[in-house]
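Let's start with one chain on its own, the form predicted on its own, as structure tokens.
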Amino acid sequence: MNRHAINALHDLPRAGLGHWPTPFHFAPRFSADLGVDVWLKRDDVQGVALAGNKLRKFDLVLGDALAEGKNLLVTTGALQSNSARIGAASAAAVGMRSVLLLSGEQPDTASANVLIDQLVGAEVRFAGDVSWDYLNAGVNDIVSEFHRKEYKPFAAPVGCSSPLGALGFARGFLELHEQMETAGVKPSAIVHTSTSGGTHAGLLVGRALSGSDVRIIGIDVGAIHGNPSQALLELANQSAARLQVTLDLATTDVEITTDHLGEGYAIPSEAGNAAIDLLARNEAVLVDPIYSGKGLAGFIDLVRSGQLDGPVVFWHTGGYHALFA
């Protein structure tokens, strides 16, 4: 275990959002439907804007932001971003300004996280049918746009998967880690859903603090990098980096599929639909279709085809707003 890594991952400045450690449960009815002992890391619950795992990543990149007296948050994502939804909000939390940059356009009536949007003031613009290239240079114009109108503003990428927001899940595998060792849990591995990366990265520099062999397994339902493996790789070793520790990792060590990204991201699946139903139905526990029902579905295979023993984590990265979109 590296004392000082941790310490300086403590140290860093914090928005103060959130309810920490969020829940660590057993799931006797869905572990005895699919013939393993299930556990849930409960990241769906949490107090700001029902909450989801980007709140981790925001605490710190607003806690940075703040330090350094910005007041305004520009970021991006889909039409439903969960990620953009809790910059909004947790941006509103901490008294901030939000500029939000959406692919998609304007609907006729807002629902679910572009309700959320609206209801935390967020500025929210519409790109139409663009490229994640396409709106993180549409952030930096946006940037740039407010610097001229005399804000101090700032970034967030797509999924707030910068190093600095990739520690908010390093920061997390230690407290599921000691949560874990309290439980007397010792899993074959965690698996989470994954789409922009920073969840799995910080989770791997987590696990390396921490001293842990555990799998870490990403189910990745957007394909947003070319070469996933690589990419979280580069963001765990630039995340290790602030903390001025060096990783001894391989794209080896990087566990990620996208067998269940379906017809693409944002589009909900058959298997994505069963998984939501089969958990709703035994835990009262609920995922959306678009991000965690998909992860959900490729946990759930996971096991079914036996590459999983018991007991498994599924991490619960949040996002059930879009079942009401």
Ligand SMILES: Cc1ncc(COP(=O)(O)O)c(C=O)c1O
The other form holds:
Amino acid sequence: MNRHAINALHDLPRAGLGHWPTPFHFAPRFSADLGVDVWLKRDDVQGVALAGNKLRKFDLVLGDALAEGKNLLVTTGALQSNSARIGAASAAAVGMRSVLLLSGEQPDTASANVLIDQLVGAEVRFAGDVSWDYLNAGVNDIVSEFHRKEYKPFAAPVGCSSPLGALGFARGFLELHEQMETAGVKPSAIVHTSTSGGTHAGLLVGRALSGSDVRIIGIDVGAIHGNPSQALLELANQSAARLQVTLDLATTDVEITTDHLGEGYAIPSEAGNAAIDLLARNEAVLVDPIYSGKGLAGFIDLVRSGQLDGPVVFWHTGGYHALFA
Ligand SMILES: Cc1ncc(COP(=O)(O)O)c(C=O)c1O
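Alternate state requested, the form predicted together with the ligand (shown: the form predicted on its own):
Every component of the complex follows; first up is the chain already shown.
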């Protein structure tokens, strides 16, 4: 345990947005179906506009912005971005204005995340069919625009996967570590859905701080990084540097697979849809076709193909709003 760095992590300013710890529980019927003990970490359950994994990131990013006297969040994502929606909701919850730059065209009828973006009062701009790089650059342009209008704006990138945002998941790992110890659970692996990589990078930092050697496996459903292991390692190192820690990690320690991407980001897959049904029928827990359902499909495949022994943890990163899009 690196007490010094853990204290530094806990001393970072926070916006105070979530209800933590999120639940951690055994999934009895799902376990019986898979033939191994499965535990669920429920980040789909935590305050502010139906939550999901990005709340841990925005809690730190907004905490830092508030401490710096900022008053307007600019962030970005796909049309049905969970990250942008949580950013907008988090900003509203602390009385701050937000501007979202979303890819895609303005829908005739707002549903799911787009509906929530509107409900929480975000200004939403639609960028059309553009790349992730275009969106991140567009955020910087909007920040400059609001600087000129005398605001104190700040930016959060795609997925809020900045080094500071990722540290929300270092906190998350330590939270789960304590829950696993209390429950007497020693899993062979913690599996989660990955896209921009902040969740995975933060979990790696948290694992290093705790001294645990549990495997952390990311199911990449976005393939937005040319070399995901390298990108995650770099982000984890940058996050750790904020705590004055050096990680002893190689890219080979970063376990991530794109095997469950199917036809591509945001395109539902048959295996993902089957995973949604399996978890809903067995546990009444909802995952979505774009993120956590495909991640769960990867998890099920790892277990059924004998690559993972029980007990295992599936970290539910949220996203079930997409079921209503
Ligand atoms: C529901 C859900 N799960 C997982 C992820 C992946 O998290 P990260 O971008 O930190 O890799 C996302 C990202 O948008 C998400 O919305």
